[in-house]
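Shown here is one chain on its own, the form predicted alone, set out as C-alpha cells.
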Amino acid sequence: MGDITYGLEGKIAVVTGGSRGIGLEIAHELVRQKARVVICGRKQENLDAAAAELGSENVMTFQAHIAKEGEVEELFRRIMEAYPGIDILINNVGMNLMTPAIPDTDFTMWQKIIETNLNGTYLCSRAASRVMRAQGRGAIVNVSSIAGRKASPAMGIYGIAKAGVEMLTRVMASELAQSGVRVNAVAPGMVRTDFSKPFWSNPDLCSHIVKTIPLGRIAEPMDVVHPVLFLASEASAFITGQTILVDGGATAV
C-alpha cells in the first residue's frame, strides 16, 4: 500500500488485544508512524513476544483482562503513570466460538462471548474516554465485524455482541462529540488471521466465502489496518459515528 502516513508521530495510543492478529498488525503500523504504543492482553508472555517482535523503545506492554472492570480500571490506572494522556483508543480484543442455535446456546458461552466482545469494548470506551473528555480531544476506533449487521450460521452471539459494538460506537460519538473525542468503527468480513483460521484453511469452504466477495479475496491484516489508522488519525478530523465495512463489497451485493 506504499508509505502512507497518518500524523500520529508521537500520539500515545492504546491496542486492546496487541499481542497478534489483526493488534499487532495495528501496532506495528503505529511504530512504523512514530506513535508511542500501549498493548495489552491478558498473557504476558504473549505481551513480551509481541513487544520483542515490534522492537521498540516506544512501546510499552500491560496485562489485563478486558472483560473485568477491576482489571481495566488498573490498566488506565498505570497507563495515565506513565503518559500525561491518552490520544487513540483501539478496541481490537474480539473472540468467537462456534456456537449453535439460540435455542440450544448454553448460557455459559453466551456470557463469555459478550463480555469479551462487547463488555470488555465498554469498559474500555468508558475508562479512556474520561480521559479524553477531561482533555478535549481523542479518537476511539472500535473492530466491529460484518456478522453484525448480517445473521451467520455458528457465529450469532458474536453477530449480536458485535451489533452492540456498533451502537455503542454510535451512541458514545454523539455524547462525547461537544467534548472533542471522536467514536468510529470498522467491521471488516472475513480477515486472513489465526482468529479466523479454521474457516479460511478449509479449501473448499474458502472457495465457497470467495464466491461472497465481489473483489474476489478474503482480507489481508493491513486491509483492516490502515481504516483504523485513518479513523484515528486527524483525516478524519470530521467523522464520528460511523462504520466503515471493509469486505471486500460482501455486503453490497
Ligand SMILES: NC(=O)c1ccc[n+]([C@@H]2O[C@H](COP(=O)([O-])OP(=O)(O)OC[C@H]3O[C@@H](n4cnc5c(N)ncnc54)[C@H](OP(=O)(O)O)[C@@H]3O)[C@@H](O)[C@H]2O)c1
Given for the second form:
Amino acid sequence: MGDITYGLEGKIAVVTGGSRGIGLEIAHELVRQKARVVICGRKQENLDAAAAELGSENVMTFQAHIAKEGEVEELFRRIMEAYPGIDILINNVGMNLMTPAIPDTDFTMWQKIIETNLNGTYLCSRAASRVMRAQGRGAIVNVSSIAGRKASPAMGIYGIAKAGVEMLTRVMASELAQSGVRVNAVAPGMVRTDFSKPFWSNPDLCSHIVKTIPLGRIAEPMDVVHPVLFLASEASAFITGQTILVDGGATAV
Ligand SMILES: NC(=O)c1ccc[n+]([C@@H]2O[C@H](COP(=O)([O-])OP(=O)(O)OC[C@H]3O[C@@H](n4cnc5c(N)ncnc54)[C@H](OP(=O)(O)O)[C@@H]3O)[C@@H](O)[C@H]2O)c1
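Other form of same protein, the form predicted in complex with this ligand, not the form predicted alone:
Shown next: the complete complex, the earlier chain at its head.
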C-alpha cells in the first residue's frame, strides 16, 4: 500500500497519542505523505523516541494529557503559535481498564475511562473545531472501537465511552458541515499494539478471537492507518458523520 497518495502535502495534522501504537503508525504515514505533523502524549520520553523514529523536520511534539482542559487549551494555543492553522485532527488517544460487570464497578474506574476516551476526545475536538470553523475547512477523524457497537466482556465502560465518541462524531458533523469541517470515525476490532497485548499475546484467547473474524487474523496498526487517512483527505470530501468499521468483517456476521 506504500504508493497510495492522499494529497496531504503541507497539511497540518495533529495526532493525539501519536507516540506509540496506531497513532505512531498514522504519524509515520502522514510524514510519508509530506504533511506537517504534531503528535502529543503524556510522557516526554515516548514523544522523544517517536520523534527520533519519525526522523523528520516536519514533526513537532507536545506533552499534554488530553483529559485535562487546561493542558488541551495550552496544547492548541502552542500549535497555533507554531502554525497558521489546523487542517486535520486525529483523535487517537484511548485507554481501557479491564472492568467487571457494571454493578461491580467503582466510580473511579468509570471516571478514568470516560475521562480519557470521551472527555479527552471532546476537549481536543472542541479546541480544533474552533480553529477549523474560523478557517472554513478541516477534517476530524476519531478513533473509536467496535466495543462501542457491541457489548463486550471486560470492556463495558470503554464501550460506553466509544459509543459516546461515535455520537460526538455525528453531532459535530451535523453542526460543522456548513463551515466546511467534516467529522468521521474509524472503529477497529483488535489491533496488535501494547493496548491489546493481554488479548493477542495469550494464544488461546487470540485464536478464539481470530475465529470470530472472517478475514482470519487480527489487525495490524497499518490496517487502521489508511481508512484514517482516507477520511482525513479530500478523497472522502462528501462523507461526514460516518464511522468505518475496520474489523475484518467481525461485526458483519
Ligand atoms: N489496540 C486495539 O486493539 C484497539 C482496538 C480498537 C480501538 N483502539 C483504539 O485505538 C486508539 C489507539 O490505541 P493503541 O492501541 O494505539 O493505544 P496505545 O498503544 O496504548 O497508545 C496510546 C497512545 O496514546 C497516548 N496516551 C494515552 N493516554 C493519553 C492521555 N490521557 N493524554 C495524551 N496521550 C495519551 C500514549 O502515550 P503516553 O502513554 O505517553 O501518554 C500513546 O501514544 C485508541 O483510541 C483505542 O481505544 C485500539
